[in-house]
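A single chain, nothing else alongside it, follows as structure tokens in the form predicted on its own.
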Amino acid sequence: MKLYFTPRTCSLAPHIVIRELGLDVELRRVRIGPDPVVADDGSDYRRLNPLGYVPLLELDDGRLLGEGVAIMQYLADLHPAAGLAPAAGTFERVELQQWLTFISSELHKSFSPWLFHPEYGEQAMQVARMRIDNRFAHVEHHLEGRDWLLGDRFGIADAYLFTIADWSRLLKVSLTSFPRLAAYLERVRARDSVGEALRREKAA
């Protein structure tokens, strides 16, 4: 199994899930941009993913799976005993999908591309920051009395929320008004899987 990734991007989320599950994986670093390439051999990454972004999971049989949310659910469902995702057909599974959708559409796409590309202008960045604050307030309220998004167990939604919300440090988005979220991010950061994923990506 190969995970195509770029450091400090959303590909960290499925990487954390892989480490939580203790799976063997070959990391393939991608230099994203107008002409994305696989770093170790300079090959055109778009031959694998025409969209040019990460993550991408290549299975042992050669099949390719894109989109982080799909990758995480696929891996969690292959290993149900790990408890990273509720069983399909349960209300808890729909709650998981609700959070994955929220993180993807309301948080991920508020941070990126707007705060990563100052050329879009200060007004666009201010609107994005206001939107992020509003969404963080929703997460802050939800975390009252909870360690994790879906209760008392870490799951794939937590891997994704950590990955996106932790961009706050990189992009100087203040968490002063969101102490529960700030504490939550430190809880996730303290997990062995997160530390290992971050170390492996730095070394790759």
Ligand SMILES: N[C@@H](CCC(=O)N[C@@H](CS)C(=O)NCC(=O)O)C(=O)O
Contents of the next structure:
Amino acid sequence: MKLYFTPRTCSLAPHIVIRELGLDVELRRVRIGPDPVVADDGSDYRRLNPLGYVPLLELDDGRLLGEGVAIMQYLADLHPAAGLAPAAGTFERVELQQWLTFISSELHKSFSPWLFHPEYGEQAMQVARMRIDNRFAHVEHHLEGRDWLLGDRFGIADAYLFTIADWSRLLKVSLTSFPRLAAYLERVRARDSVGEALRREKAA
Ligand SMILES: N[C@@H](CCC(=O)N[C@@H](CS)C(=O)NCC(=O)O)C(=O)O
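Given the form predicted on its own, state the structure of the form predicted together with this ligand.
Then the entire complex follows, led off by the chain already shown.
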């Protein structure tokens, strides 16, 4: 398999999942932007993903899978014994999907314009900041008495929440009002899988 990724972006989440599972996946770096290209050969990335964004997973038989939450669930389901996602058809799985959707639509896509689209202007940034603060308060409340988002073990929702919430550091957003979230991010960062994914992205 190949994972098309860009360092420090949302593609880190499926990359962490790959490291958690110990999968032998080839990393292919993409330079995102108006004319996205695959970094090592300069080919037009839109020929693989017409939407131009990462992440994208290419299976060994050539099939392509886009959207981070779909990629993470696919990978977790290939190796159910690793326990990164509850079994499909259970209430716990739907709870996982509830969190994945929350992270995707309420956090990820609130951060995106702020991080990647300065042309939206100051007002849009202020709206994003307020929205993120409100959503972080929800996470902070949920983390009371918990180490991980769901159940008593690390899972794919944690890989995703870490990836997105850690953008706070890039944007110099203080997490002093969210001490549980801050401690949670350090807990996730301390995992071997996360260290390995960050190292490989830096070296790629
Ligand atoms: N819905 C997609 C969004 C992916 C996304 O926003 N990717 C960003 C990086 S975090 C990107 O590649 N942006 C470049 C662009 O939109 O042109 C997903 O969740 O996988």
